Amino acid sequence: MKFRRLNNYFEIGVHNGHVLFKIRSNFKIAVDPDFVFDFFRKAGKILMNPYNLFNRYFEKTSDDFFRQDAERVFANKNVQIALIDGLHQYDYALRDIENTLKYLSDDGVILVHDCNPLSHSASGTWQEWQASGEKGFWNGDVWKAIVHLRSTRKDINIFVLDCDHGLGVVTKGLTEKPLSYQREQIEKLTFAELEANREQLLNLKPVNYFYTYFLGK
């Protein structure tokens, strides 16, 4: 896949806008049920990056956004690059990816955070994470959404970069090394099985594969 400049940006799970506010695009759609910034922070970010003047904010769940707003918002502009970093659970992440794919341009890219948890506690549900008393990063079971899509969608290609808790990359095109898991099997997959088969389950790639894939080097 050859790289080209991608502009139309969509982000689910914006939180404090750490990524959103840095993007240089006059079409940025932000979705989060609880933005952690106010008018003054937004104003300051406009001064730092004038592109933020055009941001559109939807303070609601991604499910509500896709049900109520997406068709209108993306009527004239497809998503070219998306970051999905919402609730880190299998079903939620799966819906976010599949819903975003409906509006993704043919050369677009979806990035999915938290696809490669490195500990059993980080890979559980939010309730389990809270009950464990662990500190640090909670990744959830987003990785199961990757396995699901690699097993059920032959029209997209997915790999996970081995960086930043696992950065999933989704593009349109033929599936590389497809899997054949059924939903019931995916739901029963354990962290131990992920630990033993990361490369196969996630199509795990080294960081520099990003350049190989998009620049063809």
Ligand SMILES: C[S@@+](CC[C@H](N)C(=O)[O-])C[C@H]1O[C@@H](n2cnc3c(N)ncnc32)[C@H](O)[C@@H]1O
Contents of the next structure:
Amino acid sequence: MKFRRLNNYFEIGVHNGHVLFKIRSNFKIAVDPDFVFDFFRKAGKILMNPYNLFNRYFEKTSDDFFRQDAERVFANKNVQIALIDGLHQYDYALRDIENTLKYLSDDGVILVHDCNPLSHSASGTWQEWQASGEKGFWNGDVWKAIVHLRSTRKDINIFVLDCDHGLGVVTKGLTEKPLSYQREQIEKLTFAELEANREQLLNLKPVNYFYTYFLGK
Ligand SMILES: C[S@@+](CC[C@H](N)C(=O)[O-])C[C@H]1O[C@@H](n2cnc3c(N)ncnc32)[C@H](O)[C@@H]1O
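Okay, that was the form predicted alone. Show me the form predicted in complex with the named molecule next.
Time for the whole complex; same chain goes first.
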């Protein structure tokens, strides 16, 4: 089994660096307005994985990063693999994916977390989730960004792996089974409609489809 080596890593929404610090690459760009680690955690992570010495941290929103820094940061190196896990709202996730696509290499991959919410309250806005008083994980309506892109972008392909809380996979190339929703329709889509049409709306795939898609097996 042979994987392509995708080196240049970009993460939006890093939190405590749970994913970032494990990655072995000397080009890692981290964006979060509120990193949950200090100098000592960073130093410890450099000892555990020396690649972390080269990490570049941008403590700001992804919108500010794209407005102020992205052009310079990605001038000589494009993004080969990105994890989008910032603000879990339709418009934010959509902008994060579209902005990242501008800097993505032709064989690059964007992963998007929380695309397949399992409960009604986890799938709404942050305000709704807080008002629900439920415990657990808030996924937000990132799923609507997936429906939006599958309806509007014919130059990219998207599927969502049915694992964790739904891992979106975005690559360049022709769209499989495009959708034709307008923005106003997407805004009105309900969790009940998602429940009834997950496969169709998200292009939901079993986890091992990852190998079929990238390795042809
Ligand atoms: C679910 S956590 C990320 C978890 C992390 N990717 C991991 O795997 O451990 C979401 C993060 O998004 C950050 N965030 C919130 N709004 C953001 C924005 N506008 N731009 C970038 N990051 C944002 C939060 O500060 C938080 O740390």
